[in-house]
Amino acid sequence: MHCISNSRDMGSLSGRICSCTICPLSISRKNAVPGEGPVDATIMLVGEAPGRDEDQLGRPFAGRAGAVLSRSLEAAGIDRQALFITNVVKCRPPENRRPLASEIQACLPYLHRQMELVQPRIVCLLGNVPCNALLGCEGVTKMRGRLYQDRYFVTFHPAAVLRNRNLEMLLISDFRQIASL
């Protein structure tokens, strides 16, 4: 019974996400992306907004960065599909820019929600965006790889990989470390 009804919240939550227009961001817009997975999960992702694949699609890590994320999620073991994957910022930032702090505060009300919906045991923070809007810091490569107030876990974006391939295997350990907690 509890599922359903989170299911359900789920998906009223959803609903509000793709008609909302607290911020500028809903303007340029094709679509907003709630993210995807498991009411369930043990496991939530969270990478900081939807890039231009996404925004076509409504899915969350849809692009390039969606298949490195995927190859490391498998290399490491872990199954996508068993995982909720979401962005602190729902809406695409125009030309891929940095969300700004406002879009990010009229966004962190959603992924509280879902966080609250979920109740993850583990939550993967990718990247900066995400480590400052729920942690309040920043510096990726100096806290990746350890978890912080016994449920975050911080690690690179998957983007960065693209932009240095040296990254991907301290990804793969990192999600392989998540996958034995």
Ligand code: URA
The other form holds:
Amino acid sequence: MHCISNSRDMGSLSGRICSCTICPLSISRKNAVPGEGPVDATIMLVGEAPGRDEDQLGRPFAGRAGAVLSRSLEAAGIDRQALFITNVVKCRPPENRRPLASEIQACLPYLHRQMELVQPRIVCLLGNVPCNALLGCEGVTKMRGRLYQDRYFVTFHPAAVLRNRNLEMLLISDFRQIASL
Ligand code: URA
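For comparison with the form predicted alone, produce the structure of the form predicted together with uracil.
Below is the entire complex, every chain and molecule, led by the chain shown above.
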């Protein structure tokens, strides 16, 4: 019953996100990307913001960074379908620039509500933007591979692997650690 009402609430939250006009990113987006996954997921992944492919499809991590994510999760023995996957900012920033502080502040209540509904055991922060938005500090290279507040786990953004292939082993090893928590 609890899960049914949570699914319904998540559905209406996603609907509100898709029609949101609170910040100017709503003007340039094609689709908002609320996120996806089971409402009773034990692990939530939080990225930065949709890119071009995600904006086209309305789904998180659907492009090249998403392929790295899927591959790394699989290598760590984690089923992507079992995770709730979302972003700090739900609409694509033009030219994939880093989201502005004002855009993050406008969008953050949606992420907090998603966390309230899913109540994940682990919230995995992919890169500096989610790290800063939820923990108030950044520096993923130093912070990665550890739990904060018994809940937040920090690792690289999969797009970082596209720039530096050596990071893939570290991302996989961080995901393995999450699987063992
Ligand atoms: N990068 C992100 O941070 N999120 C996505 O959904 C895709 C790429």
